[in-house]
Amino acid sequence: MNKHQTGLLLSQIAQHATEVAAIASARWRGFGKKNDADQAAVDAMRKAFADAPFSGKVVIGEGEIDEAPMLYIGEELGAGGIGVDIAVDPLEGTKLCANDAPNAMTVVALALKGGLLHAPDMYMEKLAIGPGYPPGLIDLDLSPTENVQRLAQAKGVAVTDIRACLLDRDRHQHIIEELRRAGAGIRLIPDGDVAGVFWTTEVARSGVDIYFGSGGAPEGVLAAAAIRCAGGQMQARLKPETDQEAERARKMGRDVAAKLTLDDMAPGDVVFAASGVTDGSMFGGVRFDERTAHVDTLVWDSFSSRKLRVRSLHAL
């Protein structure tokens, strides 16, 4: 199987997995039951992977094997074939789905074995922009002000024309205050920082130029897969909150002080797929009629530089 065939195969598997998970979780929109919505997405995604023609291993999942009995880190899936790393967020934005709020989605990234960082379940500081800029434009060691000024200069606009995205968390208040002093616009989101990062890849559609702040490390690797496919830039750093978390990272071979680049988080070719569960900035949510579910999906494949937007119909 050549590189393009590999990308096509993994794209088909990833698209199917996100779409069936989106349909399953969409049935729980607005009922206030985030765990039921998440479980429905997990069950559908696991079933989709069970018969897939690969030997897959979850490197980003719902938790460690002793903490989450569903799509856990280290779980092996598939019917046999090429070795594949699997990164999943079966329902990105469980609260969003439970409240029928915008931007809930299902997310998968697939790469050949060794192609995705095995990230511990802890916080990760993230900084990302989309494609089309000089290499090394942003840097995690620079201040937020310096990063938005560099970005504005590269775009040929004023800082007031730059819009940053952050999770609406107390831990980000100092960044928010600094960015506002610098003159940048800010979009605060309640949940879903995979979406926040990959919005930077389609600024015309999303309105987001740059992503700042800390969120889950597993979500950071999923986001890095999207940035890799889009040709954007991203840096990250693990942020353990306890000595136990720091020790766990070291046991996984991770230097918690190291600045991670795309070459660390997604070093090889990768497929990224995401399907909308609720309406949002990048997707329409799942639509049901009597016999059909309509699903809006994005599939990016760096194996062949293919970027697709698909509106799929699934018989119910």
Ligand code: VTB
The other form holds:
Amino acid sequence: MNKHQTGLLLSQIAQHATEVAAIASARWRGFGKKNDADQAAVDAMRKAFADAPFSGKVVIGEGEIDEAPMLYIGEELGAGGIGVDIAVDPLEGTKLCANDAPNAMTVVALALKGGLLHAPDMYMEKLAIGPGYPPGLIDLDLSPTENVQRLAQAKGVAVTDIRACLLDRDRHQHIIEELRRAGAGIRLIPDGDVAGVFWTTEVARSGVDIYFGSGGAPEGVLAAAAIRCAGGQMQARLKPETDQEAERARKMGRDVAAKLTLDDMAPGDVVFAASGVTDGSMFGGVRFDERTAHVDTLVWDSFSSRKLRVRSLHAL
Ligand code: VTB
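Next, report the structure of the form predicted in complex with the ligand; the form predicted alone has already been given.
Up next: the whole complex, starting with the chain shown before.
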């Protein structure tokens, strides 16, 4: 199978998986039951992968085998074929879905074996911008002020025209205060930092130029896949909070102090797919009518440099 064919195959598998998961979890919108919403997405996604024409292995999933009966890290899925690494966040923003709040989505990244970082489940500090900037423009070792100033200069705008996005958490207060002093606009989100990072790839649509702050490391690798497809820039660093977490990261072969680049997180070609569950900045949520579910999906394929936006109809 050549590169282009691989991209087409993986795109179709990823698209199908995010679409069926979106339909399944959309049924749980607004009922305050985030675990049920998540489980519905997990079940649908796992079934989609079980039938897929590949030999897939979950590298980013729902947890270790003892804590996650499905889509656990190391689970092998598929009907046979090329060896593929699977990274999933079956419902990104379970709370958003339970509250019928904006920007819940389903997310999948696929790569050939070895093409996605095995990230331990802990916090990760993230910094990302979209495409079109000189390499090395932003850096985790620079201050937030320096990063937004460099970005503003490269974009040819004032810092006040730069919009940063962060999770609304106390742990980010010092970054928020610094960015306010620097003059940047800030979008604070309650949850869902895959979307936050991913927004930087379509500034005209999302209004977000740069992503700051810490969130889940698995979500960081999924977001890195989108940034890889976009040709954007991203850096990250694991943030273990206990000695056990640091030990776990080391056991997985991770240097906890290291600054991770895009080449560490998504070293090769990848496919990134996401479908809207609730309405949001990038997607419409799933719409149901009597016989049909309407799903809004993005499929991004760096193997064949394709980016699709698909509005698909699923018979119910
Ligand atoms: C993070 C973020 C996710 O949950 O994992 C967050 O990466 C949980 O963070 O996108 P806190 O521990 O600060 O609540 C999400 O926002 C949604 O799953």
